[in-house]
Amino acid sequence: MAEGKALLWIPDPSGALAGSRLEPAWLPVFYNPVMEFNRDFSVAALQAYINLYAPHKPVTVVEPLTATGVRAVRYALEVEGVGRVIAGDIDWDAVSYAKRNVEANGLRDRVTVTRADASALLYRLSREEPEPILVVDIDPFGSPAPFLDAAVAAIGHRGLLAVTATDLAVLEGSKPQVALRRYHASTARMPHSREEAVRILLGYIVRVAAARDKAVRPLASYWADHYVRAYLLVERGARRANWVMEHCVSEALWCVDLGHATFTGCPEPGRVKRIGPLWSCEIGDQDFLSEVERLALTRFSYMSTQRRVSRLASTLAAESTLSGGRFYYEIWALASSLKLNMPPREALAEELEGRGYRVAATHLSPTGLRSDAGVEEVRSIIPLARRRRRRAP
């Protein structure tokens, strides 16, 4: 089969079908076709990083959980500025598939496949590589938490750390005890659980990095399909790490009766649940995301999910400037707290913009928006937005 510019050998899917649906975990070597969008975005994001931030070229990429090797092969084939890719997996069958795919795409001289435990491989590379690794991509089945310290140890100054987490039940508050064990954070089920998942993951990565005197800055982070994905710029320096810990990691409050989550305190008395620690600053970088969008529309126009990549990058770029220090507004939750029906998002946005506030859609919810207006102002405008809907022809 083909994906991007790669030709791939994958396990026979006929033995991993639940009805007409593929269960990737049932395959002898994990391969999920639904994650093609994730991999397409990753290719564009890696190119954007190299274009904007890489301290030198070519870059070395490490993918220590490679499975069939599709991501490693695509990085080598499709991204300009990638010199060497080191792919690893603990499973013999995975290593066999990955090597076969490297051969099929003529990449024997650029992609090295090795059988190794992921963390052991990263720790070894951090000690033995003559030059610091600039890109590490952690894409596990489940939580990335067990691999993050090794990833941070291996990555060099101004390197790129890419992380996927598929344990959404944990990150979104359905399994609070597991979240405490795995991410050292308190969680709660709430209307903003998708943003909670993104920020809990980012907050944990920040703390892991800080323990090694490194600071991280999210270039892009998002919720999609069944996972959270983040791309972070890693910089050395205890002072940088201290600043990030002081200014961008905190607790948040889920103001239950208000229908909103906040970093600054609930404006009215009522039921409150504490969540965190979690990331409280911007969840993306506008310049980086604009570059991802540009690349998706030009260099990577051949991708099968190219339109989705460009749309998501555009949405993330717009909302990133309004994501620092605030959660998005979930309109149905705010309306419910007022015992009102929900107004259209567009009507509420128009009312806010008419009062001079900035507004952006969020990728996290079709009934949510971001704004620099305070929650009390937004709640006061909801009845007006409902009347605007009734006046519309």
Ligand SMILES: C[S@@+](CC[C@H](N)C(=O)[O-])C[C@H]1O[C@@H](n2cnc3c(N)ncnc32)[C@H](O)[C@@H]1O
The other form holds:
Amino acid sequence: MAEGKALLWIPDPSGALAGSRLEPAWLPVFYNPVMEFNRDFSVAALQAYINLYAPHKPVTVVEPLTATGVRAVRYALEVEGVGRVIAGDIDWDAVSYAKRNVEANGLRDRVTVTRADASALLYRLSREEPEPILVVDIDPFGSPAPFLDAAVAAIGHRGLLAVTATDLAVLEGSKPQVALRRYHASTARMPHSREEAVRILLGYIVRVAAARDKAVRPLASYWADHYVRAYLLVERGARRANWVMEHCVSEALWCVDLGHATFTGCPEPGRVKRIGPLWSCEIGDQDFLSEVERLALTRFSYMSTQRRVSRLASTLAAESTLSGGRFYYEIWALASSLKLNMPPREALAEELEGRGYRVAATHLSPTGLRSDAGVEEVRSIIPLARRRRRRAP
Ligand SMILES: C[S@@+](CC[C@H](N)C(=O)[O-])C[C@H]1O[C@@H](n2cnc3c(N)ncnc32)[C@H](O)[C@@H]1O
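The form predicted in complex with the named molecule is what I need now, so please give it after the form predicted alone.
Below: every chain and molecule of the assembly, starting with the one above.
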């Protein structure tokens, strides 16, 4: 089969069908066609990183949980500026599929595949590689937490850490004990659970990096399908790490009776749940995301999920600038706390913009918006927005 520019051998799916649905974890070696979007976005994001942060030398990428090798092969084939790719997997069958795919795409000189535990491989590379590794992609089953320290240890100054987490029940607050154990954070199931998931993951990565005197900054992070994905710039420096810990990691409050989540305090008395520590600053970087969007529309226009990649990057670019120090507004939750039906998002946005506030849609919810307006202002506008007739286009 083909994905992106790669030709791939993948295991016969007929033994892994639940009815007509493919269950990728039942395959002898994992391959999930639904994650093609994740990989397409990853290819564009890696190219954006190289263009903006590492344009002058060949970049070494490590993908230590590679399964069929599809991601490693695609990075080598499709991203300009990638020198070597070091792929690994603990499973012998995966290693043999990955090697076959490296051969099938003529990449024997640039992509190596090693049978190793991911953390052991990363720690070894951090000691032995003569040139710093600039990119590590952690794409596991479930949680990336067990691999993050090794990933941060391996990445050089101004490197890129890409992370997938599929343990959404944990990150979204349905399994608080597991979240405490795995991410050292309190969680709760709430209307903003998707944003909670993104910020809990980011907040944990920041603290793991800080323990190694490294600071991380999200270039892009998003929730999609059944996972959270984050791309973080990793920089050396204890002072920088101090600054990030002080300014960008904190507790948040879920103001239960108001349907609101905040880093600054609930505006009215009522039931409150504390969550965190979690990431409180911007969840993405506008320049980086604009570059991802541009690349998806140009260099990567052949990708099968190209439109979804460019649309998501565009939404993330707009919402990222309004994501520092604040959660998005979940309109149905605010409206139901006022015992009102939900106004159309567009009507609320127009009311806010008419008062001089900035507004952006959020990829996290079709009934959410981001704004620099305070919650009191948004709550007071909801009854007006309900009455407002939408303007003709
Ligand atoms: C979700 S799959 C990877 C998918 C792949 N990155 C892709 O884009 O298709 C996770 C892989 O991690 C491997 N794995 C699990 N634990 C590991 C460990 N401790 N070290 C290395 N590989 C591991 C599994 O064998 C499996 O192939």
